[in-house]
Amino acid sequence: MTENLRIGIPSKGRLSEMATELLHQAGLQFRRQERTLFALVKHLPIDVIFLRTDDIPVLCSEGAIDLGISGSDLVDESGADVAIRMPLGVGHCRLSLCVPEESAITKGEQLDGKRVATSFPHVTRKYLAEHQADAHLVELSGSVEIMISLGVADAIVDLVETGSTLAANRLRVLTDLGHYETVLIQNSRKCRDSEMAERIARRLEGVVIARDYSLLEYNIARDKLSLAEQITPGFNSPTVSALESSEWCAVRVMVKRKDVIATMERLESVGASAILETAINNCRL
């Protein structure tokens, strides 16, 4: 291994694909050879290390890697001493305490003396202690949702995304223990190349912000410009350009992607025309 900046990403699964795509969009060109555990980034002093997802927070804390992409649920569960540099806008989920639909349990205190199955023993113990519940913890590495059906547990603590798995197993959420997403983490004490780490963080920030925004362009009569600017104020202000007709101008502005359709309708209602949406791949704000 070199003394290049080291970035740890998951070696397989959906999170591995998301992390690889993010780094590629941030301009890090690398290719993983079959069965290898690391890849060199082209034209930059960076090594990408492929690791087990739940090892990344621990290895970052120990200094084996400088930056890592992992789930904040795993950071919380591991208790690793790392700094969360930024959320990456993907992999949203919640860690929930679930019981059977017909269960009489309505609050955490009622788990006293019960069996709770989970892949997150650290977070679960903390919750149980806060609710003075002395429960027997069944620690598992997967398939937690079927443990109640198998008679192994009275409740489970597991990650929930859409809730479809809970419905299939006739479970209901009693409470959420935390909300999580994919994050960029950094060793809290040392870094092989702090300047490069900051550079990579800024690149990733540009990708993440760009995913949330679209560029809107439209024409508007000058006497209606103030109304349009109230709808699309932009960050500092919109970019306004003169058209050949002095009575009209063209506007370019960033808009939250989730608001684009409604914004286009509002602009149209005040007289805007030729309204176009363009995707943004990267940006710096």
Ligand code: AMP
Second form
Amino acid sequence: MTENLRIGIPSKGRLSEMATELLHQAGLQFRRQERTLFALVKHLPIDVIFLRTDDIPVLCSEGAIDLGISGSDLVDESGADVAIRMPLGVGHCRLSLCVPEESAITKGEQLDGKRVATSFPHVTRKYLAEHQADAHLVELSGSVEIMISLGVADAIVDLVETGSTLAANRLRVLTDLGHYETVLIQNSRKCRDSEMAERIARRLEGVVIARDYSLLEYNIARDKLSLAEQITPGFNSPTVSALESSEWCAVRVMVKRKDVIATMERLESVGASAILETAINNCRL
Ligand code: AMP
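For comparison with the form predicted alone, please write out the form predicted together with this ligand.
Okay, now the whole complex, with that chain kicking things off.
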């Protein structure tokens, strides 16, 4: 092993694909050979290490890797001493306490004396202690959602994204123990190459913001500009340029992608014309 900067990413699953795509978009060119644990990055002194997602927080705090991509749920559960550098805009989920639809349980305190299945024993234990519930924990590494029908548990604590797994197993959410997403983490004490770590963090920030925003361009009469600026205040502020007709101007502004269609309608209603949306591939702000 060299003293290159080490970035740990999940070796399999959906998060592995998302992390690989993010790093590729940030200009890190690497290819994983079958079953190898690490890859060199072309033209940059960086090694990408492929790891189990739930080991990434601990391996980062132990210094085996300098940066890592993992779920904030796993950072919380492991209790690993790492810095969360930034959310990566993907993998949103919540950790929920769930009971059967017909269960009489309505609050955490009623779990006293009951059995709770989970792959998040630390977070769950903390919740139970806060609610003075002395429950038996069934600690598992997966398939938690079927444990009630298997007769192993009275309640479960599991990740929920869309809620379809809960519906399929006739479960309902009692409460949420946390909201999580995919994050970039960093060892908080030492780093093989701090300058490179900052560069990579900045690159990822550019990709994450670009994914979240579109560029809107439109023309508007000068006397309506302040109205239009209220609708599109931009990331920092809009760029306004003159048009041949002195009564009109052109505006370029970043708008959250999810708000673009509604924003176009509002701009049109205050008199804007030639409203164009352009995707942003990357940015530095
Ligand atoms: P859903 O049916 O969409 O609510 O997804 C729930 C299932 O997907 C459960 O089995 C979860 O354990 C798993 N899951 C949901 N979100 C995540 C995530 N961000 N990371 C890992 N597993 C997840």
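Residue numbers count along the first chain shown, from 1. This one's a predicted model, so the numbers in the text were calculated from it and none came from an experiment. Here the rigid core means the biggest group of C-alpha atoms that line up within 1.5 Å when the two forms are laid on top of each other.
Put the two forms on the same core and the Cα of Ala272 is off by 2 Å or more between the two forms. Positional change of Val251 between the two forms reaches 2 Å or more at the C-alpha, relative to the superposed core. In the core-superposed comparison between the two forms, Val240 has its Cα shifted by at least 2 Å.
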